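This document starts with one chain, in the form predicted on its own, laid out as structure tokens.
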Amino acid sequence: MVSRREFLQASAAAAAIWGASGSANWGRLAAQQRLSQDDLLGRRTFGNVTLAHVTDIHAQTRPVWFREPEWNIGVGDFAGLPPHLTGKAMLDHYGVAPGSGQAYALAYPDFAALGQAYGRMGGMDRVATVLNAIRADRADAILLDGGDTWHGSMVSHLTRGQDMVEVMNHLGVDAMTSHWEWTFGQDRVHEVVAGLPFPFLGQNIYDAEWDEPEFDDYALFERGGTLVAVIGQAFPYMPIANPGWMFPDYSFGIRERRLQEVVNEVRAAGAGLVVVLSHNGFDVDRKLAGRVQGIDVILTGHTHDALPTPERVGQTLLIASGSHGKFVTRLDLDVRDGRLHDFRHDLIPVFSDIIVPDPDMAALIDRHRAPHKDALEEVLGTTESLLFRRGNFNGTWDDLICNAMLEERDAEIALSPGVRWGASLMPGDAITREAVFNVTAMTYGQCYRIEMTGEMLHTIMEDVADNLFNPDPYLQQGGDMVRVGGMGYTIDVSAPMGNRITGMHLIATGEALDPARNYSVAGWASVNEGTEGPQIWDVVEAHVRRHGTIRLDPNTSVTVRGV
């Protein structure tokens, strides 16, 4: 039974949400700040099964700025296909009007200016209201969490993910899969999973010693006269992309053959709808969908893509729901006679100035923030530049982090990991300690300083480039390109491994890197156990305090070819 308060909250949310199904309404509602219950009354439930999907929240409990990528390069068979369209190309592909709310939510052009009109996005109290509205319309909707949930903020770092565990429990998640959760260590994962009121899924997570499945492969739900199977697919490249010493008892991998066996098993058990809750990344899932038979829906994650319409591979729908709480996907499905007949899809934008926060969730978030409030909100400086991180190459947050390492660690070259998470800051915003943690919070954040030869640096850059631009998605085992400071280079994404990176040089002098010479290099987020150095957030904080006001010139150190 829905209470009066929940109904009113749902009505307010639905007025924003259901009116936002078309691109014209996104912009109209956001700009005019008008809500109407008529929009709720106009929404009609479709089919007999509803899925709600969130992924890659990265512990962002409050509304954020988050700029979408300028660079999202596809290679091989997937070049030029969504999600590898950005900016105007993306807007044109989906028929989105520039300057609209949809354009602001989905693409990077004019981000700072449009942000003033449309405001921040996300906030788990707003996400809760969206889900209240969905459940008011269909009470038995299945809420699925794609992982990268517990990690990525100062509060989650200090509580070892406990704040997000309680937030997701309160949301009423029905199942989840995982990635960065494992960087709290396998003991912490087991501790949390033992208390979860929903299954922690991963058909591809195996006990490393016995080579046997460790967690539930799937969960079954009876909805609308249909048996729904949700199969979990955790991030497959854990020991490569993250420190294997934090979870030594487990192996991962794509395990395509076993996934087919699990699909066959649930079909034999009577599943009329088979859903893969995945943290593979979009291109891996696109390939997977063409090779594993019997999957109706893949809810994809890891690469942070937000697509306003599903992609289809054969009979499989690929759904991408963005990151950082910016969107909630609602997928209504008509499943009859053991098969999927039709669907309706909504990528719901969580405009935080429009959607009414759920008071219970807001109170829960505040309770976890309260012990750390002064430290979170302490102002370190101000930015005159838009600070963002998202895309294949350096963002301005990455430039700031690299500049801090060069200066504070007295290095010639800085290397920063090519991670995608981290909220943006608008020009004129205060740089708080929380803002710095939002782009640096790791359980292995030591900032090292070592000597590397030019040859070693070239080998590292080639290896990272192959992880990103190998034409076989199954061999794309990392994040985006390592971010660099103090050094420039040219990359040809169409070239074979070993020939992609040329023209490496020191920016300060223009001098080409000598393969035999040693260079002082500062970096952080090493996957090696026992790495020594100050924490990266302390390095960045010292740099921001030293300068007070941050202004970053456009970064032209990387030349991209072969696109």
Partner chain sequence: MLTRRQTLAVGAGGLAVTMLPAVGWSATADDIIAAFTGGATPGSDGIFLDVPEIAENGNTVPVGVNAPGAEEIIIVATDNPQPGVATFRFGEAAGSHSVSTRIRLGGTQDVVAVARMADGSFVQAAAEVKVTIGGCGG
Contents of the next structure:
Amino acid sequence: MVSRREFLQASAAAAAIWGASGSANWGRLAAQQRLSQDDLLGRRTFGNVTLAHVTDIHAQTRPVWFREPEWNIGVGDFAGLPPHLTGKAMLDHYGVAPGSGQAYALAYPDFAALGQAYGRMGGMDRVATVLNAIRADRADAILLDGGDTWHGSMVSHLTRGQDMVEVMNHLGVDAMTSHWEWTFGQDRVHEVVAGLPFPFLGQNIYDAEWDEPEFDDYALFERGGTLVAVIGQAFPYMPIANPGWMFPDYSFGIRERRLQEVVNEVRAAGAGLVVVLSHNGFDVDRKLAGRVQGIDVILTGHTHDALPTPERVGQTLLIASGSHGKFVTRLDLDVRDGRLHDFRHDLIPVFSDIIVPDPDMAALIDRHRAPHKDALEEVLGTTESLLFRRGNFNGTWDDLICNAMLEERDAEIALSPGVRWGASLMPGDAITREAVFNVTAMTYGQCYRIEMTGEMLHTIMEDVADNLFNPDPYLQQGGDMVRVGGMGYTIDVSAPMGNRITGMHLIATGEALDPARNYSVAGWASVNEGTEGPQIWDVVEAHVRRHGTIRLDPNTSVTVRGV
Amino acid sequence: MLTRRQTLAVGAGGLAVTMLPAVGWSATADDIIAAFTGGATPGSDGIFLDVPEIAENGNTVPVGVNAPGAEEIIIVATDNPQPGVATFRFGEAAGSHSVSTRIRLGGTQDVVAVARMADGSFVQAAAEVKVTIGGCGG
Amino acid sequence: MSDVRPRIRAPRDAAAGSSVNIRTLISHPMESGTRRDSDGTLVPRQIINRFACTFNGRSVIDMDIEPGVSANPYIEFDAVVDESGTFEFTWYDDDGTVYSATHEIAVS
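Take the protein just shown as the form predicted on its own and give its structure as the form predicted in complex with the partner chain.
Let's see the whole complex now, leading with the same chain.
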């Protein structure tokens, strides 16, 4: 196994690499308009095994704006550790210069202004170019997809993920794991998986009736004279966080003990490198890394964190590769004599104006967009404000969605799910139908309107808050706080469940919520089967069309304590 | 008065847990355990309880218990309206003193297993299982 | 009840003296007696209240079951086998019906 000393050496070597060729400098170079594709993809093959990791693309085939969070609170033992550093604290921690391209890619400050200089990020045609460059260095690099791939856009919604399936096949994925894929229903998952040219991994996906593993636990790859084991870990909380009725035959869970057995099994089979391709979320993986022995690398996902250097827990490296196609991780590893000796890591930013699109992939993407082009690009209105979602509490996109529900459904209070996906729009951007789908596309998007008492609302808020701020990472589901319209509240994130949420009040009147009174509540993304109402994207579209121009004031309805 | 059951049934993307409403009288968890142990204080060694951290579905929560040398084991869901869940008696052809089943939990609570050993002593293990509305995973 | 169906997963053969894992499922709604239907009427209790397994007539496990056990009761346990023979499984319904299943195992 790798000793602490070796890890420190590796770290120093990695720092030298970054200093010499890429990450530390690409921001400044970009600012000087001298950043080139070669700067981003510079060749520096190391060791004998190369992993490439993408995750949480959320079906974004084209470059997007994506503002990283201002609020990403850590609790318990992991408070103050990455990825719970945001803004200036994050830039300081990693030695990133404010205003640099790296700062723009990794953190929220000055996002709208920096976006003008650095442009959109991602696009699967650019990601293809990155992969081509990696494979030019090491032809047998292993490309691993952490899931949340098929879902999240209008085209993928209309094609039930088919566009992304073909994009990822073309990209040459070697294995994937899953989460939102299941929201197309278990039959669709079966249909796609039957045709995939690579394994759909999940050591923790069991049939619900007999509790037996239903998918491949791991895949083995011969690379550079060593055996590489990639173990899949699907999102553990599928039937809780998403509608279980869409995949009733399956059970998930962390299944830590089973994971240890699988690690032992692949080690016994001769694996010199053990990789977990995970959709647990970062803090779940940080805890897991301290409890399951024998994992060299966890490729994390789900929580959408982008970390410019790996975190380490014992002998395990934790890699976080961002979301929405903004980054590709390249990890070069020196594996000899059955163990990992050293590594080089690079979080490659996919600056779409710098990296040249791969023409074949661009054509494939266009082919899937073509039948829907007019509908996708139809302009519904304009935004004067930056629209973003990511963060523990309401983003401006959420405010817009909540306002739409309050007005279009004539409700006093609106509830919108705290998902972490959804591309941003810059001030002055047109709001297209595609942009609305980028923050709403969902197979259970019905916007319901019901009566709820103040007490019921409090119970819901407490329950969701505990799923986010419970000090035990294994009890965190990795979403963000439910977004609220028409109502303000105070949250003490360090209080125990049942005592976090106080001061719930109607914004319109300032009056405190009466536990016994009924309130009209509009919301969407209910996990209950048979929820009725118009689709949320139609609600938002009607609202945007009616207003024409969207401008949102800063949201001061949530007061956060206990950080 | 609003029950948690009603809240869960309509929650924001609520989990469709069919809770067991508190209808009629039933013994408390403490009563059930005391009746089983005859009032003896159970030890804590030699019994292992396996439950998930979070119930995927409060209607069917896997529970495993292993108590080497046990003759009889009870499982109690402390906050269910009817806390008693099951009693297992191992026979002469038992291959272990381990058993698994699936139980209903009407909310976040402790699940307790108590075993009566061959020498008449008792051992007990407890673990909390969270039952949540869920719905915001992203 | 018409739709009750027991199922067993257990090995067909084993070495003498070894412990074998046995898993059982029976499709049954396990009506708790506290659920109300859409009219608000209490649905009468009807559960499987006892389960037993024997091997060649000797008890493996005997289980008393309350309404807190989930619908479609799943029970997993181990049995030690020292000779070839037959497992007999019995489920007792509140309505007096007794459901049974058997499983043969060859021991060498």
